[in-house]
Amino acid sequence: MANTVIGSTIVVDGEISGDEDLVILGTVKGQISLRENIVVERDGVVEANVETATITVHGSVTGDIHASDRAELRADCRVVGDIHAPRILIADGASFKGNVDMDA
């Protein structure tokens, strides 16, 4: 489990930032800056631009991300924005409408 959770009925509205995985069940706006892992569940919310090491959504993402390991779009995902990431997993069923770069 990680180290922050953000709860189902919490929202955020502002810049995160820090070194410690991140777990999304609410909603963030804002910003998104951490040097380890996110996971977005499946009724989180981001409308952020995300940076992190690696982000795993089984929610809902809009902004860009980056990613300096993978992005992992999980099915029933939907993601509106554009991933740079040098590995990219986009899942049947995932939703996503945006441009890659894996030149990251």
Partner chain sequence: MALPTAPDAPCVIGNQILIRGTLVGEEDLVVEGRIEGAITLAGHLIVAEAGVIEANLDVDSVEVRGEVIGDISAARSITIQQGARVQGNVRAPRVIINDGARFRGSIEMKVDLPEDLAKVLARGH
Given for the second form:
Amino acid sequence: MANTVIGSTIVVDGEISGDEDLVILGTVKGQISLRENIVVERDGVVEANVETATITVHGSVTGDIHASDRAELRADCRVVGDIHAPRILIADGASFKGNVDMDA
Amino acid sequence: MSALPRSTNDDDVTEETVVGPAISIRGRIEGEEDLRVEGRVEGSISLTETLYVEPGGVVLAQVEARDVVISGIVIGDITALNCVTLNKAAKHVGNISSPRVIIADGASFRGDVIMDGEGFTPPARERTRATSTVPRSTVSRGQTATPSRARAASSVSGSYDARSASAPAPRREVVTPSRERAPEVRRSAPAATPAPSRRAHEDDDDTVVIKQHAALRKGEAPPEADEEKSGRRRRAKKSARSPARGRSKAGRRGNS
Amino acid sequence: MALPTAPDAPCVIGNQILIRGTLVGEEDLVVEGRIEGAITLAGHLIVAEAGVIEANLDVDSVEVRGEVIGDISAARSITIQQGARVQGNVRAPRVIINDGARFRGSIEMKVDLPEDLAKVLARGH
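Would you generate the structure of this protein in the form predicted in complex with its partner chain, following the form predicted alone above?
Shown next: the complete complex, the earlier chain at its head.
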């Protein structure tokens, strides 16, 4: 079990940093700085600026996303904020409001 | 264990003093052997060995010992050189200073715990060591005129309050409560106070063996338990017949 | 990426993770990483061997195998395992300290004393 999982009833208010994969089923507010992969699950809520290698959003993200590798906005996700990433995928059905910058 | 020659009961392995269930002691207890409290001790306890507080035992005292194993009730601070164990029925209110502390599920405790050796009381290590090197007369810090000559591996000072307190002071400190139990243990028993000095002066063999016959007390003691206990007591009785002569002289001088 | 949506997927803070802030939740949590701030959890918290918590904890129950610096309040029990280190004041109906644990602080459990002893204590023994 190498992953970090923020469970569905968990609310983190503050800063998460580190070097491993992060799965968010609950809520994170504040700041996320990671050099690995983040998955925001369907009911996951992120109200934070996010720095990471890759991020996959099924749930909701409010805040700017800086991904050094890739950002994926999956169907039914809601993202409000700017996205900076060399590769960006926005699926059909995703809801997104903000700017996209792929020059990162 | 102490290097005291054993003139009696050579088969005994452990040296141990037992404060039986119907015994209550007020004052200071010092010793170089295990002490097992099944009754009640108020005051202070300083041992170089292990204090056992058995189920039903009550200790209201500052305790210093190498190890302390609690299955009964302790109110007061405990300083141990090695380990303090609270078994599952233990109740303790007070502070603990010991490198090892074990609290079993079911024990209840309220107080501070310090495990890194910096005691909250005066340097515990030195004090405990002192009990084995300094003449007793010095150690018993002017508590009453305590003549706790180190005739025995254990010494008791302070007032001595057995249920049979009305009886004359037992010459050999073998306390056998009489059948008619004195009313509840009295908190202060001035009448009993002189007992220790008298023992010390008159009886060179003074050996602190606190003994109590459960069978006499209530006639209800299960035989096997009784056997076991009397074995224990026999062991306890052995104690030291071979006191350091110098110590006892010093003590006597101090007393006269 | 597979959805780890198994309802009993354990909530884990991995050993490369640092959280600074507050963590609130109603499920069991395993901390292998580091949390600085505060934790309020209506569930069982396990601080794994490598886990370090510098936070006040308010939990249902907690088992410490790693390190906790902060006060702990548990509705049920606090268990400090061998090798664990805890520094702070702890309060719970049940507090268990195993041999080999390191603890510094105060412990507060409910101690039911016989009446006479309770009086002695009240007098300020």
